[in-house]
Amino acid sequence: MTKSADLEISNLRIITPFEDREYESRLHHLEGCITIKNDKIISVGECQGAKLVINGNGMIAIPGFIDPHTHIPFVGERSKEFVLRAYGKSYVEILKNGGGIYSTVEKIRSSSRKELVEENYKYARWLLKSGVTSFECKSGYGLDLENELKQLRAIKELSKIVSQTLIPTFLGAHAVPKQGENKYLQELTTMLKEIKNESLSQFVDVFCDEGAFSVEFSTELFKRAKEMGFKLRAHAEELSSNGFAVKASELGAVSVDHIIKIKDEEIPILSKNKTTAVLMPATSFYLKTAYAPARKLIDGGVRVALGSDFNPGSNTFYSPFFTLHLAVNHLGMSPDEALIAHTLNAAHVLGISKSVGTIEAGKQADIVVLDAPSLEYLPYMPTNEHIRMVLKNGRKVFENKDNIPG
């Protein structure tokens, strides 16, 4: 028995997604050890021995959660808007009156890059304590070259000081600025060139919906971005049905996100094009709106991922456990489907599934150890207090010191 490994966690119940040859995701349930050397998993199940062995005491190990849709980095808060919505004002009404995204734009423009990094380090820690080991970050609160680049550069700086893997996305087309769509399209084209030159993002996103950008504008933006080699993602069909989810899918979008209003006849097109649907049930809960048709999407052959949509205006929930609860209780997903959606399927969206999203030999040791009796218990009792330990790249980055495995 070799002692060359760095760390071994024994006596675990391991629950991990895997993909068969047909790329259908399922869960494996194993018992035994996870053995780690450097930042990689070298063995799952059979105990190999290591320099340091931790007894998992029969706890559950799952892959680190992956959040494929957040609006980090942002500054400020919009609690007054929350109260307005609680008393009947709609998201679109607030947006049209200069609130919503526009109020956060003002705060971003008056903040330094250093302030952005410092404020969002806090949010990254919140996510880490919730078991999130990789997450997406979006720009989109700048709406001009200077401030969109400021956000993306802040993400790059933040990635150097946080424990997690950060994946940046350019969302310059988040809200229509004062100059209108036509002039802004030319500005966005300039931004895309700068972002490409600095390698600040591989992804381009657009908010195409009621009160945001038109289908025609969004389609043209995607065509230009695709020609430059960017991967495409889309906020689509959240507030209204306009057909853009299908257009984005036909253009090769990696994902279409929200899609609460998608039509039944459009679902087979997403399946055919292998476009992932990223669903954020916490936003529906927060805004008191309908939930996405997860059951129809899954049964129709569409890969579904789950994310938080964590942002200062339309959803301030970020815990994956709450998202799992909503996915099972309101979207009709099974606990198995929900866990896969928030790990492996989310990794596919961000282009990191070859290194994270499962617990298997050769992958990074991004692992969450949970004190819970079963997988079903996680959505039933949706609290971060289940977490006893979070590992990132084989290194312990968070632990609940009140209940550390012996």
Contents of the next structure:
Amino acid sequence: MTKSADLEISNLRIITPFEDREYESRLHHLEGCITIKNDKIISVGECQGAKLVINGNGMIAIPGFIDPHTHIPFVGERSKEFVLRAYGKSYVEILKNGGGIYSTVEKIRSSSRKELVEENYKYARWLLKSGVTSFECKSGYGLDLENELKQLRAIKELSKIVSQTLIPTFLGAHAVPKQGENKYLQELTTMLKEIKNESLSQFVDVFCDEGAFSVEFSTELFKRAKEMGFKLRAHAEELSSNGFAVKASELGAVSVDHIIKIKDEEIPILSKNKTTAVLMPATSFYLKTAYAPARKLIDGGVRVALGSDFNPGSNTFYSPFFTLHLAVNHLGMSPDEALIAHTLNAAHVLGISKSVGTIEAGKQADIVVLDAPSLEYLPYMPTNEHIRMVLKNGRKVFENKDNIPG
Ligand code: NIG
Ligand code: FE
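Starting from the form predicted on its own above, please write out the structure of the form predicted together with ligand NIG.
What follows is the whole complex; the chain from before opens it.
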């Protein structure tokens, strides 16, 4: 028995996808130990011994959840809009009247970078306590050079003080500023150069929809961003069907997100181009809209990832357990498909699948230990309280003993 490992959790039921396949659609079930040295998993299944051994007591271990789509960092809140919507106003009506995204933009512009970091530390903690060990952070509430950079720099600073891996995305094209989209395109091009120079983001996103940017503008922005070496992601076909998911896919986008209104005949194009569909059923639930056609996408060979879309306007739910519940109950996904979508497939979108997203030797030890009888129990009883322990890079970063008597 070697004692060179740092940590071993024994007596676990390990449920994980494996990374080496082109398209993973099933989970693997192993029993025994996870052994960790430094920040990495060195063995799964057979016990090796380690300096510290923790008894997993038959609990379930899954890979840390990965949230591939959030609008962190934001400041302030929009509960008044929420109440307006509850009484019948639509998201687009509020946006077109200068509310919605625009009201968060005002708050971001009048906040300092330090305030952004401080306020969003809280949301990172909420996600950690929900088992999320990596997540995407978008800008998009600045809409000018100074404030978009402020958000991206805040993400960089936040990543130094939170436990998780943060992957930034530049969403300068989130809402059309008052000068109109034509003038804004030039400003966005300047922002892209600055972001490249400062290495603030590898990804560019656009909100191409009713009340936001046109297909023509979005296509031109993507062409410019692609030329500069950015990876492309799109908010597409959420509120209206305009064909941009296909355009983005043809331009090589790594993901098209929301795609509630995608047409049946467009699905094979996403599959052919290996564009991942990022689905966020909590937003459909929150806005009381239709759900994305997950079953058709999966059956059509499209890789599906799940995310929260956590933001102050269209969805304030952030727990992956709630997303799993909605994925099974409203998207027609199996519990296996849902877990893969919120771990490995989400890692693919963020370009981090070589290091996280599964429990395998060689990967970073990002692991969630759950006190639950089965995988199916998670969407059935969607609460963060299943979590007993969260490990990030082999370190215990959260533990919950609240539910143990005595
Ligand atoms: O993904 N659709 C556009 N953007 C966000 C909403 C952001 C906001 O309302 O602040 C979304 O739903
Ligand atoms: Fe979004």
